[in-house]
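The chain that follows stands alone, in the form predicted on its own, written as structure tokens.
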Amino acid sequence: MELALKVLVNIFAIKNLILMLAGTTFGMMMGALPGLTATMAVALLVPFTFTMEPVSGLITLGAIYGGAIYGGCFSAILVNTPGTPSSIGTTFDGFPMAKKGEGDRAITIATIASAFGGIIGVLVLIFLSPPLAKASLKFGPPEYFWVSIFGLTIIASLASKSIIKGIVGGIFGLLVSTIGIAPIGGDVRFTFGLSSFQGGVQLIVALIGFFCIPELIKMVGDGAQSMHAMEVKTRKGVFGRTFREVFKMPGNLIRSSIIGTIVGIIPGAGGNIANLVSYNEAKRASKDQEKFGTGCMEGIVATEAANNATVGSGMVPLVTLGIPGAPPAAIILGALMLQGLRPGPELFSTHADITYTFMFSMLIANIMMVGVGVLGGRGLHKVVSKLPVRFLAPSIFFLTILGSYAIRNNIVDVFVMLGCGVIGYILRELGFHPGPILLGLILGSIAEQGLVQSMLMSMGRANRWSIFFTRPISLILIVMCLVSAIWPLIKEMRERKIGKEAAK
């Protein structure tokens, strides 16, 4: 009871509550800006929460991870480019929304669609830490290696209307993770003598070129026959309709939320993975698969939850274990260290009141986010949509190069960036999609990584093979991978079956 008299006290300290708005709103901004991620946002406040009391530092910290893993919507919706590699799937249907003129709804969708998941993994970050703690623990190389590979079997979904322009686009990815030094035995493999391509191609770079430059390309070339980017309905109610509307999906919420608690208590996996995986099985479980990609709320809804779920439940390995399951995770690990705060049994015996507080403190953040970015989304989705297009082509082109030199401020990603841009407009009028392509060049080092520590390890084993196939997690995804992979053959055959019948 005096534990939770002093958490209570803490959240809602009205310095601390405008912490948390603050510190959503500033996360928020950052995620919109296509380059400056999650990570980024994170690293910049950290050295302001030195001087802070533990609880103040923490409650900020928390607040800016989760508005900036939201705040990815905001670009990804209204100029087709994710702010955070988390927002990927989220463009698929989030912009052609907003091309119809309705880029309001499709940012009220996405907001409480990520209040919910971020919600759902802050719950289970408060109730489940310690035995979801040592169940992440049991994923080795091998279990990286399938997940990875399961991950792969979606790209018949992202692949639009040819799987196998999807699969060459996968392949593409796969290649294109494989510049720079080798992540197990450090071999320097096609950097071309670049030795600023030893570090690989930056994922955030790939997602600008391959997302935004096309857009921006094809932006300029309609500009002569429309002034603005996208018409705007105007509309009233909308956040009442929208909230009854996306509350009548529960099974999508809740399938898509608990995908991104599970991806996120996964080490090394994320938002990145887990919207994408989202994305999938709610096509999946549709009724209409074919209206995805088009404008289709239950896409919106199915990323955004599970991109936010992976928050919460990402710290579940690092206040238990002080194992952080994401980059941000890490900063914030480094910032517990630094207030002389362990991660470990000690954060909920000897500093329980200042653990509970900042678990709670990102819940209530996440009710914060949906005041903050429905009334954000609407004056952003304004400007974008009055604003001409010779203005606002400009000013998305500074900020693709700003990002893109910001991550390592390197002058060769900008290149990197405006030469995946080029390739990835030749592709998109090829008919291949991006989703693929990011999705091979996300899973190809883990897929990499996986592959070569496992066969160090069975080298004492006779077959050293076996590795991958007497492990119990890995058996499990090996059947989620067969399922995944032979399910659209499955889905074809049904629909021929029904044709025949209709036909009769």
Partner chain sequence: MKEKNVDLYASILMLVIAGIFWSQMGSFTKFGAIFPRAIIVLLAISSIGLFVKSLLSPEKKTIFEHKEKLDAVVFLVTIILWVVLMKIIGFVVISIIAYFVITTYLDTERKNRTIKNHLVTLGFICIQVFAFYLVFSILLHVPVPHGFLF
The other form holds:
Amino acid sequence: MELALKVLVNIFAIKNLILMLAGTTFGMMMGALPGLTATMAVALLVPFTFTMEPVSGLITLGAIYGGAIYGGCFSAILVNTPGTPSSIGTTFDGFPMAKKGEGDRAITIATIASAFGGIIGVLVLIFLSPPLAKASLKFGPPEYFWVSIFGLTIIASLASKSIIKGIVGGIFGLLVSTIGIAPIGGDVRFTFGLSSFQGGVQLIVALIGFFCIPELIKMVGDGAQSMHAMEVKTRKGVFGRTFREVFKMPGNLIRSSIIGTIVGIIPGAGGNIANLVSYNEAKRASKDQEKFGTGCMEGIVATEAANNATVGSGMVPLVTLGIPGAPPAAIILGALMLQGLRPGPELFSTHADITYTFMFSMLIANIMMVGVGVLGGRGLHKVVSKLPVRFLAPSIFFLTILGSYAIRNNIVDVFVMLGCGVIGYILRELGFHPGPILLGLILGSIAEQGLVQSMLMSMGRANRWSIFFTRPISLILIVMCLVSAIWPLIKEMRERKIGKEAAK
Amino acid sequence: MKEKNVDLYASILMLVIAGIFWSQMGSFTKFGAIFPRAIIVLLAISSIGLFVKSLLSPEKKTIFEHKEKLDAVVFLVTIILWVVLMKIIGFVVISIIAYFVITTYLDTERKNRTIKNHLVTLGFICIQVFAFYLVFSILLHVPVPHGFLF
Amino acid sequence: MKKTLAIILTIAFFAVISITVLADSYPSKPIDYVVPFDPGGESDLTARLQQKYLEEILGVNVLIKNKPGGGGALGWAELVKEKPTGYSMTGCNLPHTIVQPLMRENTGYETEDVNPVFYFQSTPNILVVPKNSPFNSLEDIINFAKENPGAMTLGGSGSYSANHLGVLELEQVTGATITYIPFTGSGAAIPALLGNHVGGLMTYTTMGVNYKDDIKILAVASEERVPSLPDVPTFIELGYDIVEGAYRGVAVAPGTSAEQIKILEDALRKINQNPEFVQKMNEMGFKLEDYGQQASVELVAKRKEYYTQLLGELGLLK
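Please move on to the form predicted in complex with the partner chain, as the form predicted on its own is already shown.
Next comes the full complex, and the chain you just saw is listed first.
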């Protein structure tokens, strides 16, 4: 009781409320700019929080993290470039919707879904942390290998036209992920004689290159005067109507939030995987799969609810075991340590007031996000749709240079970004979708580490490969992989059958 | 322009990429080589699958075809120069120049514009570039590229 | 709006010009502190702790910039090409800067080009097992590894890191066969340990302090016991002559003037003697070191000779 009172007083202290608001807004801005990620937003603010009290510092960092993951949806929807890898799936339906002149609606949908997913993630963090953290430890290298294979099976739903092309693109992405130092063995691979390639191709840099540059070239080449074909309709009551529409699909909201929560708890997997898996499941569950990719609500709800759910759940292993679930959480762990707080049971006993204030503040921050997001999003939407392409295209390119440089402070990344852009443009012209390529790039290192570490784990055993097929969670994951891989084929066969019957 | 069999081109391109990476395999250690070798083989196999598909039911599509083709080419060349000259000329300066070149070139009414119009545009661009640069580097301490003039 | 911007720009311009004009005493403008690793790691944490004190002592802003990639190699490759202005220093680590050029064909830098200023801390290796592990001593592990060659798995951070080398040394000294499983960082190996996916970890003292409730620490690879883990015996006490760990310091571009290096070295040494800093570092499990410029050069030379010999004996050198 005393604790609850203390937490309440802490949270509703004016100073902390302002920090939550400022953190959310700052995070959103960073997330919206392609190249500036949640990780960077959190890292930038650590020195500032160092001088604050522990509670205020953590509140700020939590708000920034959530805001940044959410902010990625703006650029995904408005210019077809995910602001962070967590919003890759949002481009699939968000951008088509914006192109129809409904960018404000898309942003509102994304905002509500993000807040909902974010709140579910935090509730799980508050109430279910200890048992879930234990469960997350069951994931060893073989399980990570199967998780990555499961991730790859969703290529079929990402590749719009041809499955085989999606597969080729995905494998190409996996190949790109092997550039750089081998995670096991330490070999320098595929650097083509350039020492700068030792660091590999950064996900964010490739993300900007493959999504943004081809889009800019297309934008200029199409000779359009502004980004969105239609005039922005100023409609009253969009928020209220959209709000009701989103909540008319509770199944999608809850399923996506749960997917995000589960993926977030697994250390090493985060919003980048969660949003794509969730998109895939929403599409699979939908009766009308054809409309996915043309600007349907379900797709936006699925990706945005899932990626924000990972924010809260990613901290489950962090607060209970001190294991960061995602890179931004790793920085928050560093901040905790600098403040003299050691993750683990102590956080819930000696420092319970700090811990619970931090967790509950993330709930409030999610609610604030709705207000800030809808207002900010509308403003941004107006700018993007009013600004002529001849200003918009160079402005965006300018930002992509800043973004890709900022990731590692390295000029080489700017060249790699442009290189990926040119390759991405050629590949897009040849009918490849950037989605599967990026998915391959995200999953490549997880797959390789899972595979090789598992082989090392079974060095002393008679059968090298049995480790992949004998562990209980691995078996569950294998079944999931099979179902997910075979499903599109069954669907296609069934459709052909129906098509034939109709032809008769 | 005629529609092309893009699947055919795509499969050949990917086979070439697989070949290039294979030639770079070199002397990797046992565990460093497992994954890339498997991936290259898979890429080759799936590319051959795509090649077969290109013969059976190809995807036909026009490539590199835009309404304003020249605009796209000028834009692409400018952004490449933008990045290449960044270290030599300086990030801020080259950004302003490249931005202005693109904006002016894409301006469909550019022949009717007066010098004053162009100066206003240039001023707008300078302010935007400087504002972003300063906000990023000074306010947010985000690392930004250096060069001549900043 | 435009007016305010114009004013801001003018001020900024003059600020920049005046700084460059007045640059006669060192340091007179902000110093970059490059951390060639991701935020949140051991090098990053130390830098962020030092930042405040550095600013107090040097009287200028110190900006921490993360420049990760290639296990630090990208940062060092850039460091050795920098102009020696004295306004940028880069975190440098042993054994990384020794072993990377030895093991890789094109690292982008040579060990000797990384010009050390001061090595201020180290994290000796520790051997840990999960709390519920059947192994209770180093002896148990070695016996098991001898009876079941390859079945004993030890995780750690990265390939040819201090952790990896520590396992290789343990194999060499005892004659046992152990399988080393590299993870992407010392933090990334912890879930594999707590989930019993590896038999144990060769990790750093910092990890031992952080997760002490969930693990058993069997030995520490330092010459004497470390203050943060007073109950843990050293490998030497247990009869195995193994001293291994990672050293962290800062380096500057080759050709940086001796006066500038001296000023930075003195500042860093002063921080290492600050009681508040010492206490924080000890709490986090770091062992403070005091290798000034000259001592650092000697340390690097000594370790390089040792690693070349070790890797040569194991037949791993190209």
